[in-house]
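Have a look below at one chain only, the form predicted on its own, in structure tokens format.
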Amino acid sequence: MSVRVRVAPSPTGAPHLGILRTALFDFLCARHHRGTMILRIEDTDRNRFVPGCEEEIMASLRWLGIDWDEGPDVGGPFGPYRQSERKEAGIYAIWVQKLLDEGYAYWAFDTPEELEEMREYQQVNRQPVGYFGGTWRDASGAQVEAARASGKPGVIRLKMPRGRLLVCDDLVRGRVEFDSDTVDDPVLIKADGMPTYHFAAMVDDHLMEITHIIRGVEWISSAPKHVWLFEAFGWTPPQFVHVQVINGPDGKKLSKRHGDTRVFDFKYAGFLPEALANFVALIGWAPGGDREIMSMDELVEAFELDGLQPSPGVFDIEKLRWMNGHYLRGLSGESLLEKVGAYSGDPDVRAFWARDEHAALPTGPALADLSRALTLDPALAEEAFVLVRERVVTLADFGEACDFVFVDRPVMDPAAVGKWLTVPHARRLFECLAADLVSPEDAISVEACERLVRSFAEGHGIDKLGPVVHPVRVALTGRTVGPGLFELMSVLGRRRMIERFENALRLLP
């Protein structure tokens, strides 16, 4: 039997990690066992229908390295992929009319007002909660056709058995039961004629010969209206397979004070999707071993359902800018320059770091004077990143590090200043070094670059190299720390290093 999976995403809201995840799971699933992956959209709830969101479900998944073989975009034998299309085709109409005849489902009209009266009793005497029949359960056919042809608005729902055990086969959690007298009746179409999530997608995964249906845990209490779904229809069920909620570091549910938000804003706030796809593969999965850093291909290989946990995952933050960072640093200086050239000069992206949140930050305004640079000496911004990546973990980084390197004059730390570029030898230290690197070639290499410190400091009896080190990298940066010394004085060049000095001797007392 080939493995047939689906994500099936709701427009009604941007997608965030939670549907992230699931389709990432799907679609390592589908390709480990060289299946196929399904993109449908649930979209039969009007109401909070969201335009442009489905776009927006496709452009993250896609961003994120997950394709399909089938879906609303590129078609596929089972289509339509939107649901409000199948409603309209009529294919629901034909299977919940099947349960109407067979006694499985029936018409119900109860009034919003008799549906909380009900709540309310139910709640006083503590029984549990939801719809057991009431009226309409075991009515007449007279009584129903009396109840439409009045033109009472009425749906449809589910007769759930009484008396009996229904079980979920859950690859995760194995046997789960269920006692049907504590399952209500659910809805499966509802007043305005569009099929509930409970019918559509049962229905849907039926149609499409879904093998694996993968969900979070909180829908394993719908499961037992799903089997037993399946059983009216005298169906075989796919395999389902419930994965763990996702908590934050503090053990509570993720939540945005986590890290949870949208899938966007992860690409918006400099993450790399080969970095949050491998990381978020490995909240509630393991691949065996101690295997962290993975590629897509590699979790491909690796992904097993029998890996997935059944403990909540952690969603870390400070994990995925670790992993981001160890990306970044794969990356070739061209690579980089292409990256981070499109990153600062996207509109989203500024628009990301001008919320109000984020106003105050100083990236923003360091990203757009990076992508003016950029344009102005490409050949020198590819030499600044492969200088600072080691101190960055997103593409947002590269705007505040590199910032020393495209300016005239660096802007000066008060306190560095005031520690380093008072020690008694720094008036000398600078003209000598402005004096030493006048030449017609302004490039000098990072062996260059030493000796002329290091002369320095023998020179002047000078026996350990911090205060030559420090001053001069307060003088060329404005700042106490930063990427090897003589590396960024290689990178800056002859010219630059001059006018820094001679900046800096204008601020010696």
Contents of the next structure:
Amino acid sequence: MSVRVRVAPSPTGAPHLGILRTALFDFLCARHHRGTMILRIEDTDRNRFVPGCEEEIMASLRWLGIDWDEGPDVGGPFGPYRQSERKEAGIYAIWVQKLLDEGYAYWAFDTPEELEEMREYQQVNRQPVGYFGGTWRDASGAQVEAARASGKPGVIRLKMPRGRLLVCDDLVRGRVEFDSDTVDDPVLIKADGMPTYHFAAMVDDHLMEITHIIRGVEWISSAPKHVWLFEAFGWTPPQFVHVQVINGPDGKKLSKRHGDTRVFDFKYAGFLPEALANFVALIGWAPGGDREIMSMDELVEAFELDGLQPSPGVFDIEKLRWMNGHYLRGLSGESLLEKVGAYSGDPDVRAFWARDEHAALPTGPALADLSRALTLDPALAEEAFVLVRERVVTLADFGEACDFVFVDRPVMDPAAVGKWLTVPHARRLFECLAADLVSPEDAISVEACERLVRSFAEGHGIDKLGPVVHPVRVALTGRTVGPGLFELMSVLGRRRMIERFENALRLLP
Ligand code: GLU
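And the form predicted in complex with ligand GLU, for comparison with the form predicted on its own?
Below is the whole assembly, all chains and molecules, this chain first.
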């Protein structure tokens, strides 16, 4: 049987890491087995529906490199793929009627006050909390008819069996047993006629011929209800695969502080989708061995569900940063130009850095400057990106890392000036270099730059290169740290260097 897996997000808020990871596992599983990846939108909770969220879910998944073969936007033979549309098409009504007819489901007309009272009673008496029958589980047909005829709002509940063992065979945790007496009768159809998750998801998983239900472990406590639904229908359940929670490095539940943010915030913060996909795939899944850097193709190739870990996954932002730096270093100049260009010009990225929590950082303004510089001289920008790529971690870092290249005059760090522009040979050094650089050509090779600096040192009896290299770096960049000096000299070119040495000469004591 060919593998069919689905990711089934509810459009109730911007997508975060959890859904991204489930979708990625689904996708990797589908592609590994040359099966089918399905996107189903579970939008039956109209109170929690957030407009625009479905679009953001799709855009976030596509940005990460996840696509699907069947879904609301691409269609497919098992559509519609939005549950609200499936409800309109009468799909759930047919199946719930079957359960009602066969005695597996029942109407219940409890008022919210009655339900509250029941809950309080159960809490006070230390009984399991939930709907275990109430007045309606065994009500007569006549009682139900009378309630319906009077127009009382009612729900349809699943009649859980009593005195039974219900078993969920989970691929990650093995056999998980539940005493059916501890499981309450869940609502299948709400008073507004909408199906609940329990009902719609399981009916759809069956009708869409899903082979593996890959979902968060928070659903495992609902698994007996789902197992029972399948049994009540006489259907074979798919393979359940409950993936573990994601914790922060401190072992606590992932919070915003740890990085549990909107997926697109990772994009705006300057992470590459390749790096994020690689990183997310390894939260709770291991390919065996110590492989860490894996492209999407390699992940697809290696992905087996039995590599899913039974212990919680850990989200470590430092690891993501390390991976991102790794992926950035692997990009060609041309590709860096394209990516940094798109990034620095993206209005959403600007809005991200303008948020209150980032407003004090220089990143936003540096990116805006970078974006301007990039249009003026893309060739210089490309060289600058290659020059600094060893030293940056995210796309956002390029603005500050390269700003000294594009400005007319670098901003001089007073400490750097105080330390290195005060050496006795500074004046001679800058005058000599400025004179040596004069040429009709602007370009100068890395080797020629090195020769220039070395010959000054040799010619002036300076044994070590440091006392020459540091003042030159400060004159050219305003700072004491940065990329390799000869490389950066070559990127700046003769004209810019001459201007900067002349500028530095004016700063000498
Ligand atoms: N709609 C559910 C959610 O967003 C999906 C759970 C599942 O994958 O079955 O949590």
